[in-house]
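Quick heads-up: it's one chain on its own, the form predicted alone, in structure tokens.
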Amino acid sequence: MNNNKLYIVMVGLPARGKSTIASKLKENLVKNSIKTQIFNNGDLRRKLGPENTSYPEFYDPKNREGVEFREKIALINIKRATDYLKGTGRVAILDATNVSLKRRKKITELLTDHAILFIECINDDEEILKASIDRKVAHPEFSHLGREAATRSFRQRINYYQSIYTPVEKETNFIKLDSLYNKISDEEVSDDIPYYDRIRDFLVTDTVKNLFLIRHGETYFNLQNRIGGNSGLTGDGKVQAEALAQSFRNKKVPVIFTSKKKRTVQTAFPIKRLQNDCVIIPLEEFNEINSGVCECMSYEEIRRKTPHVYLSRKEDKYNYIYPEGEGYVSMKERVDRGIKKALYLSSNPQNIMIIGHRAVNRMILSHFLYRRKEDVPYIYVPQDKFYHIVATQDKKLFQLKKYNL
């Protein structure tokens, strides 16, 4: 067995992040001069298959014709992967569901020349699954169906795969990955797996090529020095949003994540309008800090009406929690979850944008950039500049950039 070459076999139900993981993994390996190729069964099926394979019964295990065709696709890609590693290729990634024990046994029987590593992607977060399905049904193969019909069709497809799903557990070499939180829940490696440390490190690392972190434009509450609430943009705030849109019009921004507060969504709309293909995804996790009994109050009112709050927060701003609200320390978990969702749902684009709030953006920055906890509440987050963040295994970049007003 050649110790310098490797088959990686993706495993998991549809819409669990397999292709995103495979794509990012390939990119990472290639950057390190490790020739890697992906062999995706879905792409080949759409190329060689019947005109319409979107209907769910095509994936019914009892549909003999569908089963035979999908097996044919799998064998073609197995052969292509084998040929690739016979040449100059070093890693071949088989990207398919591969959820049945029968399929994985067949793969193991046919691929005997190099080591095999199974990577099983698991994610049962219903909100993420729904968002992933929404992205899936936007594919041209569902264009003949309405959104609701396409969603029902895809969920039934998942059900068919679920009926034959046997989790990876007896294979010689495997990693079970929570694909939302980048956590390895189980692993077993009995053979000498090439590049294993590199692969494992990548799987548990948050990576982003270009993240543009923006604070919403000026609001009426900003003018009054009030906190929280759901204030809209002022005239100047709308001018800021339009200026941002112009600054990004020559950059492809496929997805903009916002909070569910209208000031962030209002800031996102002009940017989306100047993009060819862009979606706005509001996430509750990016909502501004909940200031509880002090919500909608000005800092002067807090100092005057609730001096105990004012003084206690001033003493330890990071760990202080507003009565009936939250603090930096208690919002960390939800903001981290929002970052994981954004990276998961972005499906590996070159550019990701998050439009948030001052406290939330401070927490996002601290996620990628080491800061002492006590310093996080004082990170500079202006309304006329944005942060450009690159965070990979090989590169860390943080730039504060001014946009033209």
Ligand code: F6P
Given for the second form:
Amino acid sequence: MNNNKLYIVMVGLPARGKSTIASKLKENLVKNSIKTQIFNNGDLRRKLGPENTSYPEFYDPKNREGVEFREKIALINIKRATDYLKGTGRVAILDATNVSLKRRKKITELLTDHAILFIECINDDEEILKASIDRKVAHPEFSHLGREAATRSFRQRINYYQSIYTPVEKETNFIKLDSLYNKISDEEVSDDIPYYDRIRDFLVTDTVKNLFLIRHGETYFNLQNRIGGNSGLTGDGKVQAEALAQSFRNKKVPVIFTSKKKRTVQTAFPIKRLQNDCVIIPLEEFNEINSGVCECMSYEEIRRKTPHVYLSRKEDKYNYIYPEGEGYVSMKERVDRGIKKALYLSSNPQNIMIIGHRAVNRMILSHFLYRRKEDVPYIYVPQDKFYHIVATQDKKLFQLKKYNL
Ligand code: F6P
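Now show the form predicted in complex with the named molecule, given that the preceding structure was the form predicted alone.
Every component of the complex follows; first up is the chain already shown.
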């Protein structure tokens, strides 16, 4: 066995992030001069299919014709992957569901010249699944169906795959990955797997090529030093949003994540307007800290009316939780979830943008940039500058940039 070469076999139900991970992994390996190719069964099926194969019954395990056709596709890709590694290729990624034991046995029987690493992607978060399916059904193969019918059809396809799904367990080398949280839930590696540390470390790294982290523009509440609430942008806030839009007009920003609050969405609108193809995705996870009984009060009022809140917060700002509200400590879980969702939903674009709030942005920054907990609530988050963050396996960059007003 040549231990320079490797087969990676993706496993998982449709819409679990397999192809996104495969393509990011390929990009990472190629960047490091490890020649890698993806062999995707879905792409080949669409190319060679005698007809449109998007209808659900095509995936019914009892549909002999469908089964035979998909087997044929799998065999062609297995052969292509083998040929690739016989040549100068170093890593061949078989990107397909590969959920049945039968299919994985066949792969193991046929690919004997190099080690095989199975990567199983699991993610049962219904909201993420729904968003992934929405993206899938926008594919031209569903263009003959309405959105609802396409979604029903895709869900039925998933059910058929579910009926033959056996999770990886007995395979010699495997990683089970929670593809939303980049967490390895189980792994078994018995062979000497080339590039293993690089691949494993890559799978658990939150990768952002260019994340532009912006705080919303000035609001009426900001002027009065009031916290929380759902105030809109002032005239100056709108000017800030326009200025931001101008400074991003020559960059491609396909997706802007905001909170569900008016001020972040209002800041996003002008930016979207100057982009060709851009969606705004408001996530609850990026809402500002809930200051409970102090919502809508000014800092001055808090000091006067609720001195206990003022003093306790001053003492330990990170761990302090507002009565009936949140603290930095209790926001962590939801903000982390928001980051994972944003990274997952944006697939693999060059640039993504998050427009958040002061406390939320501090938490987002501390996700990528190490800070002691007690320092997090004091991270500098101005309204006339934004953070440019790059966080990959090979590069970390944090830059505070001023935009032209
Ligand atoms: O003042 C704006 C604001 O976003 C408030 O809504 C929020 O409560 C506060 O900043 C968070 O900052 P700090 O934790 O420093 O009070």
